[in-house]
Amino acid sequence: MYLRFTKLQNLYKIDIKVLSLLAVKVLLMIIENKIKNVEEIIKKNKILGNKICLIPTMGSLHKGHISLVKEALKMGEMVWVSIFVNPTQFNELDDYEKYPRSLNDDISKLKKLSHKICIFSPSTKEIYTNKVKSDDFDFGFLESIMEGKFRPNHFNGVATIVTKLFEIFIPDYCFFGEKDYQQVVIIKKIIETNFKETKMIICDTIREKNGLAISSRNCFLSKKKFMESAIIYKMLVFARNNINKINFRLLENIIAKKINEISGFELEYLDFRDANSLKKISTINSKKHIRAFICVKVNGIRLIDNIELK
């Protein structure tokens, strides 16, 4: 370590006290809420040659988030978890205000994982200054299907915060979960256009014991509805097992009937789409990867999921 610091000091004329202080900081959990402070830390770590990993979250961390963090810890010297409930990706103020927030608990969970984890938890004003507004992006038809259709302007809000975070961190790696697959496809486009040096790592959906995809919104379900929500994953598996046996229309009708007959359950959409383009398909093509996408409202709480079919 000393030789590495001496080499860096000679190359970049950095005071050895600064490098020593940075070495001590690496042993402690860094918690920042100011962009300029984060940018200074990132700059110093880039000089040291440390790989920067970023996991953007809205907090209320669960096993799904933790799986992303664990994956990041394998790949980079500096792992950043951003915790920010982004107002511009919510369609309703009430939904934004009710979103679960548990910063102290989140910090505690991350501390238990590793001292290498850094946390960025800014205020809304720090991110948006005096104008809380999303930028306008053009994602073509992706904005009008599935989540784009039922949550207008949602992906503009997602793209706005992700772009801001990428500009701050300039990450070598970013980590997202497969559960939000449509979001993953859209963020891929942002990376391909503006952040070509960042590599996206897509991690598997983490599930409850009953198969329900883990989500921060699951905490709003009653115990009974939580258990009944197992039907969502069960129907996705049913679709996977029968995609070559039953035509699409009949398959959709069977799944819709089974879900809608449960009290408080409403199937919002069920789509079979190309896994790469997200274009809707109506016939099986052995050369294409197909995914089933589903959204079910359970007493008004939207739960989304997806699964690879072929």
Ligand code: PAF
Second form
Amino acid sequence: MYLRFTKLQNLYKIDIKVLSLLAVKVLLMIIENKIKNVEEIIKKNKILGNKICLIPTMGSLHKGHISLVKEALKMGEMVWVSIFVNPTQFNELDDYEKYPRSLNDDISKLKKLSHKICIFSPSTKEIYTNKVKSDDFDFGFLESIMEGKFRPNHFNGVATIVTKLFEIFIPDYCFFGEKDYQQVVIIKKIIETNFKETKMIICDTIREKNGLAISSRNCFLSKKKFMESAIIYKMLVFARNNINKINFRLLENIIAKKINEISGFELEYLDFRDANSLKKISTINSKKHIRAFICVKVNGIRLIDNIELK
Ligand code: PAF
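Form predicted in complex with pantoate, following the form predicted on its own:
Let's see the whole complex now, leading with the same chain.
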């Protein structure tokens, strides 16, 4: 059984703290959309010594998100999934409007995993009041490479919502997927600066049977393009297998040619970078961890992925 907490609270005039404790006893799922109420529940739980796990999402939950939630459930602590399609991280209005939304399905998927999962699904007004605008952060060169370069202001939007969520939940643990590696590096910086008590758990990329990294955007691909998109991971594996044999420039050219020759496919970037700093690497260096980062536009749909090379 799940009900909106605010509705229950208004109906029976029950104190939110009492309601949250009651929920655990009678197997109600907590679904909240008001920041004030979440803050009260969090405060109460922190006093009781419960730790808080937070999985920020934009909903349309897929196997990748579910793997993060399962990882959080293993901790045996209070698990919150936030579901909010954050307008300030989209650089095109059309992309924001078309982004898949499926709150009821998301709730059912989470309920199947455990009724103990708590959901925060605020409105845009609740998060941004009347000013739907990102704050200004300074992530240095990270803002002008890869996703930062092709999606201007994207990381300011991500940092704005993640900071707002962290301020509400003050999470002990937060969970993010390695597929969005550049986002992970940026959020690590936010944590180092402002949320030192929060520990970040980074989870492996979950893949379709054909190797394609699972993403909410995959639903926009036709069956044919979905199958053909297997080339993205295949080329990353090709890079990993050949890193010691072929120089970077030639490797890039081979991969670009293979991808661009498929109809509707366009390689946006393929970069070899230091796994920690994300600085570009042009030759093999035995001491460095190197990752390959790729973005391919498939009929206009941007698909990103990355792999550890060495
Ligand atoms: O990775 C995402 O889904 C989003 O960028 C995040 C971290 C939930 C912020 O909106």
